[in-house]
Structure formats: structure tokens, C-alpha cells
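Starting off, we have a lone chain in the form predicted on its own, written out as C-alpha cells.
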Amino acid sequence: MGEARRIRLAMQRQGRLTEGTLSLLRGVGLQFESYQQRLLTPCRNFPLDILYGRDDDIPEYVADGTVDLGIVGRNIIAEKGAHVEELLSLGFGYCSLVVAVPNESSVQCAEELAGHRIATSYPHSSQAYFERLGVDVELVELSGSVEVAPALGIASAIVDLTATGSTLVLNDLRQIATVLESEAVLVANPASLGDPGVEREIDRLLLRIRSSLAAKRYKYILMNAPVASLPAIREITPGLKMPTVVPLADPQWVAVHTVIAENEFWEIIERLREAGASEILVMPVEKLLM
């Protein structure tokens, strides 16, 4: 058996995906400092330290073994082409690489694009798509502004990162198909998940996130109903197993304890109401091991 050891995890020290993993980490219980002139920072509850970097450079930390674990966005991974594993997707940072062209343009698809100029700041993971197409495009390099390359000449179209769309807008460009959907990952050095001391911490941490997602997707719900509406509560909202049913002082009612999953949430509180249940009490639930 390997001997437990500290882990390490780099995360970005400053962007789109800082804060939904400072709450993440600090969502499951660990306690370290995130001063941002601090390169590496150790958890004073877990053995895990962290490395906050450029979310670029992330990959390679992982692929090298100068970390254990990372926490990055999918269309990074694609773009550095990292041998890395995808351990968990975690719910945030989420985004779209897309090709785009002015307002004005005729080109109505990505296969119209064959013989143009198209910039961008994701040149494999562009080049890659194009090639899947059988399109071929010269692909011109930029390292930022990507959305004034048409408007300067530069390029017919870009291939650039979004998430709202709304800067495709201010720059009169137009979406016409999408590379790849991307959010925050989590990635472990293969290597690592070899290593079985090692891998034992990484399972530990892993237990904590998927609780904290698990418990986001899902609602604690309370209820009183008569006994008569027990078989259609049952068929609405089974919970995660069977819901608990309490018995009250009137032997014709009964409380009802459940879960319902957060994207279901409203349609089964209408249909619950219609079924016969009343004093209904809805509470978020903190983690949820499953």
C-alpha cells in the first residue's frame, strides 16, 4: 500500500473560474487563505495544498505531476490536448467555443467558411474542427480582441469563447455553429490515481464534492397530507427511495418528508397541492451523500 501523502490541486488564481472554486473547496470544509499574491497555500483541515496559476498552465500541471488535481475549464483541456482524466464536472464556468461571423456576412454555416481567414485563440481545437468538417481554413492566431478581427480586415469569422453571447453582440458578430460546451472540470494526473495512498486522499475529496453537488440538485421538502393522497404523493415524488411518512395526532393525516430534484421543483409542487397536500416547507439540503 503507498503511503498517504499531502495532494495538491491548482486552481486559477485569477478569472472566470476563481470564485466558483474558492466556493466549491471552501463549500466542502476546507479551511486554507486565497490571498492571490500567494503561489501555494496548504488546507489546515485536509492534506491538500493548492497551486494558483494561470488556468493556461493548468493542464500541463496536471499532465506533468506537478500537481495531483486540477480544476479548469474542458475547452482548456481540449486546446492543450493534455493527457490528463476527467474526474468530475462541477456545475460552473459555464461557456461555449463558437464560430461566428459579422452581421453583414452571407455565410450561414461553418462548411461555408472553406478558403477563409478565421481568428482565433483556440488554433488546435479550431483546426481540429475544421478538419472534422473536411473544411479548409487558414487559421490566424491572436492571443486577445478576437471579436475586431473582421471589423479590421483580419480574418471572415472568428472561433473565440462565450458565455452570454453578449460580446458577439456589441461587435455585430453572429453565432453560426458551436466547437464545444464547456464548464469547470475536475482532472487528475493519471499517475496520481495510480498511486494507491495517493488515490485514497483523492477518493476522500471526492466524497466531499459529489455531496455538495449532489445536494444542490435537490430540495427538502415537508408536507402534511391526508392518508387518502398517500399513493398519488408516492408516484409524484418517490424521493431518492421512498419518502418518510409520519403519522399525526388526527389518524386521517400524516407528515411526508422528501427530497425533489431543483429542475423539477415547481411542476411537482403544483402537482403535489392538486394531490391533497398542504403546509408544504421547503429547505435546501447542505450535502447529500449518496
Ligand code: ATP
Contents of the next structure:
Amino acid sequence: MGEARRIRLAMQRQGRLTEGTLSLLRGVGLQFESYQQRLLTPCRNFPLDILYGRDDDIPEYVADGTVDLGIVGRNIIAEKGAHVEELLSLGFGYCSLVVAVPNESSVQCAEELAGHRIATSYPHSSQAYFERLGVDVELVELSGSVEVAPALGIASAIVDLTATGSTLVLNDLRQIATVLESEAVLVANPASLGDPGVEREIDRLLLRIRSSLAAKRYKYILMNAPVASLPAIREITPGLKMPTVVPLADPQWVAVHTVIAENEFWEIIERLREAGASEILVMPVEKLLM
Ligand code: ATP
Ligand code: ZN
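Can you now output the form predicted together with this ligand? The one shown was the form predicted on its own.
All chains and molecules follow, beginning with the one already shown.
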């Protein structure tokens, strides 16, 4: 049996992933200071210490065992080629690593970039991408402001991150290909997962994060319906399990409670109304344990 010890998690100190990560951790009930100048911040109610760092350093912290867990963009894990285990996609920090060219360029696809100079802060991901395509390009590594490289004449295309595409538009660039899709992920050090004392705490944390992520995908609904509509309602709301049916003072009517998936929410509500349900009350689900 491995001995129980406090586990460590690295997250971005300040940047695009910080807010989403803090709200995820707070959303599972962890209590800690977000005074990010401190190296390690202890959670008061869980054997977890949080380390705030640059996002670029997080894969290495996790891979070398400085921390057991990390929350970082999948794009950074891919770029660093870090030897870590991806445990969960976290549903925020969505972005894509894309190939873009100036609007006036005649280039229509990545294959047409053979022999061109391409600016990027993601040299490894870019290299691997063009190698997969069998296209020979010259990569120019820049640490920032990659989007201005074509206008400066440094490169004829870029490989850069974009979420909404607005930076591309602003710089008169047009996306021609996608290198990878990314979002924030929870990653673990493989040896930590192999240590029973540590793994137990990681599992406790994982259960909490999963239940919180799952809850966001569902709504709890209550409705009144004529008894005669019940078969149709059961058909429409397979839910997670059978709906709960509660008798009302009027024997012709019942109250129905069930859980439905957010992504088919409106479609189901419309069908319920057609089936005769009324006074439909919708509530968020806070945690969902299955
Ligand atoms: P650090 O100071 O920690 O090195 P940074 O400036 O390198 O920060 P940010 O710009 O904060 O990093 O981006 C962090 C992560 O947020 C990215 O690696 C990516 O996973 C994600 N992200 C989400 N949307 C975008 C976007 N529009 N542009 C860039 N990154 C994005
Ligand atoms: Zn960074």
C-alpha cells in the first residue's frame, strides 16, 4: 500500500485558463486562496496543494513528478510531447491551432506551402503536421505576435492558435487548415497513478470533477401531466432512469420529475408540451453521480 500524502496540481497562474480552472476547482468545493504569488497554496478541505505557474512549464512539472496533476491546454501537451496521462477533457479553453495565410495570398491549402517560410510559436506541432502531409517547409520560430509575421515579410504563412478567428481577421489572414483542436485537460504523472496512496486521492478528486462536469450536461425538470399522457411522456424522456411519477390531489393528473440532457433540451420540451405536459419547471443540476 502506498502511503497517503498530499497531492499537487499545477495550473496557469495568469492567463486564459486561469479563470476556468479556478471556477472548476471551486465548483467541486475545494477551498483555497487564489493569492497566486505563493508557490504552493494548500486546500483547506482536501489533501491537495496548488502550484501556480506558466502554462508552458506545466507539462514538464507533471512529466517529471514535480506535481501529480496539471490543468493545461492540450495544445501545450502536444507541443512539448510531454509524457503524461490525459485523464479528462474539461470543457473550457477551446481553441484550434491553424494554418493561415494573408487574404491576398493565392495559397488555398497546406500542400501549396511547400518551400515557403512559416512563422509559429508551435514548432514541434507544425513540424509534425507538415511531415505528415509530406510537405517541406521552413519554420521560423517566434515567441509571440506570430500573426504579424506575414505583414512584416518574415513568413508567407503562420501556424497559430485561434479561438474565434478574430485575431486572424484583424490581421487580414485567412485560415486554410487545422493542425489540432484543443481544450483544457486534466493530466497526470504516470507514476503518481501507479502509487495507490496517491491514486486514491486523485480518484476522489476525479469523481468530484466528473460529477460537476456531468451535471452541466443535464437539467432537472418537473411537470404536471394528465395520467393519460404518461406513456407518451415516458417515451419522450428516457432520461438517466425512469421518471418519478407523483400523484396529485386530482386523480386525473400526476407530477413527473426527470433529468434530461441539455443538448436535446428544447426538442424534448416541445414534445412534452405536445404530449399534454404543462407547468414545466426546469432546474440546473448541481452534481450528478452515476
Ligand atoms: P503564460 O504566461 O502562462 O505562458 P500564455 O500567454 O502563453 O500564458 P495564454 O494566452 O493565457 O498563454 O493561453 C493559455 C492557453 O489558453 C493556450 O495554450 C490555449 O490552450 C488556450 N486558449 C484558449 N483560447 C485561446 C486563444 N484565442 N488564443 C490562444 N490561446 C487560447
Ligand atoms: Zn505560455
